[in-house]
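The form predicted alone is given below as one chain in structure tokens.
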Amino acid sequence: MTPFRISFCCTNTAPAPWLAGLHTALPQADIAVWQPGALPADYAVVWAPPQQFFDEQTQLKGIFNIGAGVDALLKLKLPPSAAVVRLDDAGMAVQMAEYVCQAVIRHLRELDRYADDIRAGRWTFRKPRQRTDFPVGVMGLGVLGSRVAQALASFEFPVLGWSRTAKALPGVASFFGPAQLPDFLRQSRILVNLLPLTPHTANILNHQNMSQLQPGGYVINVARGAHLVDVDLLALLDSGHLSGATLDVFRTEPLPADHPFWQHPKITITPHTSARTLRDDSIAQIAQKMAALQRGETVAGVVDVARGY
């Protein structure tokens, strides 16, 4: 294979183990951490790169993002010749399924209320609730969303899925497109958001949409903070229409100390940890795709820049 050059530009990421793994997987490649004025590279491995990186690296053939979401990357001016390639999974799907299933089950089984009672020294009992009364709607049926929906179905929850186009998944009722969104919401009691962030999906978790959930609805957002209108969630929680929420992503991260989510008794927050990048799995996938592109082959995970994912 013809030698090629890789530039590594990942903010807040220790470069040494990534470079070592890439060197092992792609011994024919020249790999270096980007510095302003660096030599032109053929491919880039990035996370939250500055605009200056792309202003200088105008000849890139491929840009590999080490996270699942590419919304922040697509806000930059990118070289028109470069394919933007996202991770298909790299160990994130099973993590996301774990996280969402525990949040759904914790809500169904009222484990937060049991925890409060235990801390207060109270030995209590609550009548078991039926899964059939808690249909779960999953917004976004890509690699992560499909894994989550099928994991929930394995626990015998009624599962609905909503996506841009029709998807067929065993055990999942499919809804698609704007016209079917209201029916999807009205049939859901727990709503899980795994949509990509685009101009069409920003603020989709708003008062109008969340108020269509069944009474006592529960919201789980593990996609992007900009999907959720914070004040609308708070209003629906305080009115009693929503019974709670689990939030892993926020408009500003870290979540500001004075944000009302911190202290709200019906909100569980985690620090954007639902599905973390697994370095070794990611390196293996990036190396495989990079080598394929270098051979002139097509690869999965190429982002439609106009569509946003």
Ligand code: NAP
Given for the second form:
Amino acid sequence: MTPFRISFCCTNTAPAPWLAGLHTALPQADIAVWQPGALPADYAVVWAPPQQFFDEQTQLKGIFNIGAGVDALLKLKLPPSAAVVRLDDAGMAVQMAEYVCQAVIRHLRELDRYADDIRAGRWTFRKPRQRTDFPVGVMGLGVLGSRVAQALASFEFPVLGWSRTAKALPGVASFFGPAQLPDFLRQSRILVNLLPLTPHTANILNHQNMSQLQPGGYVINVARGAHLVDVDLLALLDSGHLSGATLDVFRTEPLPADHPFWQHPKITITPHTSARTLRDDSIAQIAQKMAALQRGETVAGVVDVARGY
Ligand code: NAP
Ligand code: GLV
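Could the form predicted in complex with the ligand be given as well, to go with the form predicted alone?
And the full complex, kicking off with our chain again.
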């Protein structure tokens, strides 16, 4: 294979193990951490790069994002000839299934209340709740959402999925497009958001949509903070229409110290950790796709920039 050059530009990421892994997987490539004025590269491996990176690296053939979501990347002006490639599972789907299933099961089984009781020295039983009373709606049935929906179905929850186009997943009732969103919401009691953040999906977890969930609804946002209108969630929790929420992503991260979500008794938060980038899996996937692009082949996980995901 012809030698090629890779520029690594990932914020908040220790470069040494990535460079070592990429070098082992692609010995023919010249790999370096980007610095202003660096030589033009063929491929970029990025996370939250500055605009200056793309202003200088105008000859890129491929831009590999070391995450699944590309919303922040697509806000930058990218070289039009470069394919934007996002992580395509790379070990994230099973993590997301674990996280969402634990949140759904914690809610169904009232495990937080049991934990409170135990801390207070109370040995109390609660009436078992029927999972048939807790239909789960999954927004976004892509790489992560489809895995989550099927994991929930394996626990025998009624599962509904909403996506842009119709899907056929075993055990998952398919709804698609804006016209079917109200029916999807009305039939859901727990709502899981796994949509990409695009102009069509920003603020989609708003008062109008969340108030259509069945009474006692529960919201799990694991996609992006800008999907959720924070004040609308708080209002629906205060009114009692929603019974709680588990949130992994926020409009501002880290979540500001004075944000009401920190102390809210009905909200569980985690620091954007539901599905982490796994370095070895990601390097293997990126190296395989880079080599394929270099051979002139097509690869999966190329982002439709106009569509936003
Ligand atoms: P994906 O494979 O691109 O799937 C996106 C899904 O959303 C597709 O099913 C798509 O429908 C649907 N969709 C997009 N726009 C829509 C719209 N306007 N209306 C209805 N459905 C729409 O994405 P993914 O890999 O599953 O990842 C999803 C998101 O998870 C990422 O974008 C990222 O923001 C987030 N994420 C979070 C973490 C974390 O740690 N919290 C980790 C990884 C990813 P079609 O299939 O019909 O096109
Ligand atoms: C994390 O949020 C990702 O998009 O990979």
